[in-house]
Each structure stands twice: as structure tokens, then as C-alpha cells.
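In C-alpha cells, one chain follows: the form predicted alone.
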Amino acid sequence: MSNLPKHLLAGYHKFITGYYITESDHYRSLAREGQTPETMIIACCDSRTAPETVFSAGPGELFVLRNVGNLIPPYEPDEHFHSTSAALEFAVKALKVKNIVVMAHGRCGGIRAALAQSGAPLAPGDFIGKWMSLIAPAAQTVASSSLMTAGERQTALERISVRYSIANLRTFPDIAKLEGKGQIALHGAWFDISTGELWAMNKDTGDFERPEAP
């Protein structure tokens, strides 16, 4: 007897008797020919912000990497394990994606942890604290501002984290080279869970703006 939670089995049954039936030919094609997504999305692990849902994407359309706070570490080729960098390497070198989108979101728990600098670690390893230290300089600056409310500080750092991650993407030699040749484009976005609004980062100014419908 399966040990999978019942709600997962119920969800799978709904998938296999509904959506899969209408998309079975597409799934067989993907299985036979492999994946060729043009866009990689780097998003947060937060269960409320699935990129496939936000962008109404079907199977094979997006290559998605999710981690706490949608962060990209700088390029560090060493003997340690680098899951985020490994995903980037595969997307850029094997899949040859044309776009990389860093998508942050409102009410991010990782960002909240970065702002609460005096907060106790969740566990002795403090993996979240160490990971979010990637944006520690910005977090310290934003947290010290008495001119913003707590909500404004949260949103500010969420959006700043996107700019940090895009800057770190450019430390990867292959990405920097491809961007310089116009063969890959880096994008930033911020999704508001409460309203469903998507804000896109202006590549020239760094400001976040509401994009027009295509």
C-alpha cells in the first residue's frame, strides 16, 4: 500500500484522468524528443508562487529552479556542492536557454529572516541564515531605515534581492559572454501574492514596473 499522502494521490488521479488525457501526445513528444525550454525561471521555494502557475506554462515550457529567497550565489568553482550553480550550468550549456528570469515575491519568509538580524536560527545548522547572508549588506541597510514601515522594508529587500541575483549571474563567465553577444537575456520580476500583480524590472533603471499585456 502506498505511503504517499492521500491528497497527493487524489491530485495525481485528477491529473491522469483529466489533464494528461488531453496532453498525452505532448507528453509523449517530450519523452521522445527531450526538453527544449527557452526560459529558465529562478524562483523562491514558497508554495504560493509556482512559476508554472503564474505564467500559465505547460510541460516543457519552463526550466524552473527554486530555492529560499530566489538567490543566486556568485560564481565559485571549488570542491563544494553547488546545486544552484549546477542548475544554471545545465540550463545555459545543455539546454541553451535564451532567457533567465529571477522572480521574487511579496511576503517572502527568507527575506523576512534576512531583515530580522537578531532572530534565532531555526536549527543548529542555520542553513537559512547562511544562505540569506548572500544579501546581508543590503539587508542591514534596509533594516536600519526608520523612514520605511516594516512592509515597505520587506518589499524593498525582496526587489533588491533580484538585482543582487542578476549581478551574481553576470559573475558566471558563460552567462556574461552570452549576454555580451546578445544570445541570452537576464530579467527580473516580482510577484504580489495578495493581488496577483506581476512587476517586471526595467533593465535600464532597475525600477519595477507593471508590464503591458502582449
The other form holds:
There are 4 protein chains.
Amino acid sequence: MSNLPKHLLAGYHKFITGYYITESDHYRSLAREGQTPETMIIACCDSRTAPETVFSAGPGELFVLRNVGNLIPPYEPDEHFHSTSAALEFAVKALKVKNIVVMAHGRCGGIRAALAQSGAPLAPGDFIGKWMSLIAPAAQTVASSSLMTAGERQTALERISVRYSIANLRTFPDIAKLEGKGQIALHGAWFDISTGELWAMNKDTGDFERPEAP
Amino acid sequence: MSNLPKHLLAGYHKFITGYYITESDHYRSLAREGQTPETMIIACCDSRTAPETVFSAGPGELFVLRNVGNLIPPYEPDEHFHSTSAALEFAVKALKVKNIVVMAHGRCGGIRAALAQSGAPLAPGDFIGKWMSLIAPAAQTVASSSLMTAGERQTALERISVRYSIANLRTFPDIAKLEGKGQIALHGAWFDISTGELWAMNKDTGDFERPEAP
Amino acid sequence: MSNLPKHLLAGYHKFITGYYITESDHYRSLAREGQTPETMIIACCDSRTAPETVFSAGPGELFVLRNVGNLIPPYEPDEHFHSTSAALEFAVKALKVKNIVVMAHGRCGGIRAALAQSGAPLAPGDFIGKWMSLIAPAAQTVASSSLMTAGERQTALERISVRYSIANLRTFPDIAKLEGKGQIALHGAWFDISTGELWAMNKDTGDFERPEAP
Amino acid sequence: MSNLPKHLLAGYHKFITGYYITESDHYRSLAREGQTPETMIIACCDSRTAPETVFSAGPGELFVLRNVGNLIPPYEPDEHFHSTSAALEFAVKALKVKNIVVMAHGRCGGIRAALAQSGAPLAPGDFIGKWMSLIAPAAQTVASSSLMTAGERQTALERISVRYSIANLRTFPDIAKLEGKGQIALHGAWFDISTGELWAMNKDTGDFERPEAP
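Having seen the form predicted alone, could you give me the form predicted together with another copy of the chain?
So here's everything in the complex, that chain up top.
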């Protein structure tokens, strides 16, 4: 017995009889020549924020790391298994991407968990809590802002987490060096699931703004 | 200055004036009600294998973890930051997904790195090497199969890695328990970038086969 | 010598030879019958946020109070001259408006002054400082949020000030009573000067959201 | 539930799809550079006398204080919250406007209240009465002019109130000083709702006259 869940099989059937046919030359070429994406995206696992959908991206366009809360931990060259650091290394050294975009989104369950747990002791084996504790100090500060609504606190922490991850990207010596030489650019973005609006981080101020039309 | 890379802005413009318009009610509803994906996919960061594309998946359908080589490390309830374990915990405990699919793909750069480095000492700070060393024993065995071509060794290790990750999924107590009760199903898949073919792992034999049409 | 500033005379000339001509019956009727606006708007003095412009409102439509920062002080039935309270009383008791809208806006100079001065002693005769000190506790809290950018702190306080003013509207016994009977509705709004976007306060959560199309 | 009154949403829709589109560059520039209005207008809350309409003023042109009866209380540097004084200070010291215009209008409800109540004891908590009592001595005098019709008394007090407010503007030390140096000009105006006529105060005589064409 080998069959995948029905909705996946139906979706794959649609792909192979539709999109793949129009893109088959492209896929063959990408298989032969390898991938050369210009851009790495760090996004959340959330089912509502696939970067390929939001950016209408075709095969070969985006190298995508997805974890809960689109977080980048600080550089830590130890003996542990670092999926995040491995992906960054692959993007920067093997693929030589020119852009890294950290993309957060509204109504993020990971951020909500961070806000809910702030201050509470983290149970051992509580992986979400431990993972989101990367931004625990920020979460505690934001959680205590009683003048902001729950929704505003959530959005604030989502955006703070982008700035936090971008700051951590700069703790990776290779990335810092390439950025210093102008060979890589770090970007922040925030996607509003409800309205479909995309907000881009202003590199000078850290504010999130609607990007100008292309 | 806030603008994102031009190709992203152009892609987003296409999304918001096209796909989003047809799906706006769906997006609003997903924002209001939250996500309820039935399926989690663990896929590679590779720019050519976006699960949403291969499975024609709309918003809300797939909860997606992506790392280099689509690997699941074994359960390890320690003090470290585990992005993989956090995503699994969120999918299984918060979202209560019914399926977890590990999807590998042809011409995987991570697998190629694992085959190339097998046996070589891993430099400290070599994150890809360290990450892919999760499958080092398998990589060494495959790399020494001089009877197979380089391409065959690559495909073999790609598929072995899926079985390895599924075995590790079962080291997570919650997942093992739910699978025992028939409340969650674990699947393997392998995507051929060049031909667009999808292969599904036979759960009894571990072989990869073309799935039956839906 | 009686002439007004040239730009006003030119603007008036445009009005009397254009808009007034198309609306002259309406003006005559409004003069004869009196005004019966359904809605009172409390807006800022800022030259970029005229409610009549943002809401394309014609004569007779909006009863408008404008002060720095669109603030409503708490009810205080003393012997002092209260321009705000007088306008509320006129709107609610004489005109019997059905809606009161507090409309803030981005890049508000009053809010910026409140954030800048938070914690500093207010010089006597410093009217802006004294007036904006109505929201001093909120300003101090927001000003200390070092995790937010200056722009984010500004937007946060602009929105908090709307909730503050709406809460103060409810300290006026007549307004509280009418709201209780469902005879008056209190709304919050925030106008983004740069993009022209209007955000409306959700009455249940206090969050600001893009209003649905009419 | 967040939606604003329907007539506002419809008006905003007209604005954002019409006027805003033709002025979007202007709005963006005003957001980026800040406002630099040359003129402050003190007008009434009345729904029929929006200064932006009467003067065909675009965004950024007029800094507008609106209260019932367009009154300026005398300078009083005490501990109370003065919305009027705060707006004057902002206009004069932060924005350095070159003109302040006090604009009254016909059929003013505030003035009518002042005429009706003159001589009557003001109930505590009667905010309109208290506010309009700023011009109580003048109102009493005018009310006793049995030779004038009710309409003439009303117009007379409307114009007296402009001269009263301009006199009070001169009690603000900064304004008096700037006027002395010729750096700010104080103007009076009166708008006839019915006919659309604008009358300007002659600075030498205090009379109201039709302004010369521009």
C-alpha cells in the first residue's frame, strides 16, 4: 500500500496535467543545470503563508526555509544539529543567493504561544515553548503592554521577531561579511492573511510599510 | 528604503491582483477561523520542490516544514532549540494533523553533500556537514557501493533518508502513540524534478512506487 | 484693508464659481432648515486629515470638532471653559447625532510631542505638553517600548489615544445613557496620510482593521 | 464588528478611488516631509461650514481648529487642559503659520444659544452655556437691542464674536510679539451659509466687507 492522502493525490494530478505541462521545459532545465535562486525566504510553517503563493513564484525561484515563527537563532558553532544554520550556509555559500527575506505573518500561532507563555516556566520536552523562547524577552515586554489590544500585541511581536531574526542573521560571520560588501541584502516582510496585504520592513527605521508598486 | 527584491514585488503584484482576488473569501475565513490543515509536509528548502506547487495546494491546506534534505532528527528532549521538533509538536498537538508526509526529491544538494563528505572529518562550524551527518552511516554505506552509478547512489540515499526520517518520527512519543491508535498516518514521497513524477513510499516494503491515480 | 490671504481668496473663488453653484439649493435649504448631521467627527487640527475630504462629505453631513491629537478629556462638570464638552453636548443634545467617530491619523505631531515629552516635567504655559499630558501615562509606557521602532510607537499611541478618547466619551452621562439604549454609536478610525488607507476600530477587540467595502 | 457608518464608508470609497488617486503623490510627500500649512483657521463645528470646502483647500493647506462658535478664550497659563491654547501653540511655534483666520458663519447654533441664555443662570454641567458665556457680556448687550430683529442680533453677535476672539488671540504673548514684527497676520471672516457669500473683516474698522476678487 503506497497511496498518499487523497487530497494530495488529487492536487498532484492537477499539477502534472496542468502546471507541469506548461513548465516542463523549465523543470527539465532546472534538473539538468541545478537551481540558481537569487532569493532565500525564511517563512513560517503556517498553511496560509506559502511564499511561493504570496510571491507567485515558479520552480527555481525561491530557496525556502520554513519553521514555526520564521525564527533565526543566533549563530552558535557547536556540535548540535542546526537545521536553520545548515540552510543558511547552503543558501549563502553553495547557492550564493543575493537576498534573504524573513517573512512573518499575521495570526501566527507560534507568536501567540510565545505571548501566552511569557514568564511561565517552560516544561522540559515542550518544544514549541523552548523554540519560541528565543524571543521570550521581547514576548514578556510586549505581553505586559496592557494599553495595546491582544491583536496589536500579536502584530507587534510578529514584527519584532523579524527584526530579531535579521539581527541574528548578522551574527553569522559569512552573512555579515557579504552584507558589508554589498553582495547580499537582508529584508523583512509581514503578510496579512486576511487582507492579502504585504508589508515590507524599512531598512533604515525597521518600520513595516506597504511596498511601492513594482 | 523598504522595497523588496523586484522579482518578489512583481510576483506579489500578480498574486494580489489575481489569485488573491479569487480566494479572498477563503483568506478572510482562514484568518478569522484559524488554520485547520489535515496534512503536514516535511520538504527540502530546494527552490524546485515547493509542496504547494507539486500538490496544487491552496491556502490552509498544508502545514509545511522545510529544511535542507527534509530530515527529521531523532527525538531528543534536551535544552536546545529544536526547530524541527517544535514544528512537529505544533502540527500534532495544536493542529492535530492526520498525515505527516516526508517528501524528498531528485538532485538534492544536501544529499549530494552528504555523499561527498561521507567519511571526511566535519569542520567545526560546517553546518551543512553537521546537519547531513544525521544520515552519515547510510551515506557511507551508499557511497561505497561502487557498483552503482553516481546518479543511482544519489537517488538511493534520497530515498533512504525518507525512511530514516519516518523512523525518527516514530521516536517522538506522541506521534508513535497516535500512529498506534490509527489517528495519524506517516507517508514518504519522492519528487523527480526533471519529469515531474511523484513516487510514494510503500508502507509495507519501503519501496517507492508511482501512486495510483486518484 | 480687508483682504484675506491670497490662497484663501483664490480657493474661495473656486468654491463660489464651482462647487457652490452645483450645491446652492442644498446650501439654501440647509440655511433655512438648519443642520441635521447624523455623525459627529472628532479629528485632529492637522492640515492633512480634513474629515470632509477623507469622507467626501458635503455640507450638512459632518459635525466636526478638531483639536490637537483628537483628544476627549474625561467628563469634568466644573466651572472651566470646556470647548470639547460643549461640542459634545451640542452634538448629542441639540443635534441628536447617531454616531460619534474619533478619527486619529498617522504622523500626528501632537502624539509625537506626547512621546517625546513623556516623563519630562511640563513647563507652565506649555499648552501642547499640558494638553497631550491627558495621555501621558500611555505615552510613557509606549515610549519605553524599546523593542518597537519610533514609527511603531507612534502608531501604537495614536491608536491607544482613540481608545482612550472613546473611553472618556463614555464618562459623559448623556452619552453613556444613549449608547446603553442603542441610540448612539461610538466609533474609532485611523487615517494613514501616506497611503490614504482608513482603518476602523473593531468595537469588540479595539483592534484597527481595514473596513469592509460599502 | 468594525464597520463605520455606511455614509462614511461610501464617502471614503469615493475619496480613495477618486480624489486620493489624483493627489496620491501629494499625500505621500506630505507624509514624508510633514505638513507646512501657511494658514490656521479657527472655525465652528457646524456641519455646513467646513473651511476646506469654503476655501477649496487641498491636503496640507489649512491647520484647522474647530469648536462651537469658533471662539478663542483669553490667554490663561494655568494647570487646566486647554485644547484651544494647545492648537494655537502648535500652529504658531511648531508650524510657524503666517496667518490665523477666525471664521464665523450665519445661523450659528452656538451664538443662538448665547443669545437665548444671556442673563440666565448657567446650570452646572451646562457645557454649551459655560463655553458660550465667554461672550456673555456682548450677548447680553446685543440681546437687549430691541430695535434689531432676531436675525440682525444673531449676525451682529456672530461678528462681534470674531472681533472678541481676535482680541483674545492678542493676549497670547507669542502671537502678539509675532504680529508686532509683521510675521503673523490675524484675520476675521464670516460665511453666509445660504448665499455662499464670504465676508472679510476690515482690519482697520472691524467691519465685515465682501473681499475683493483675487
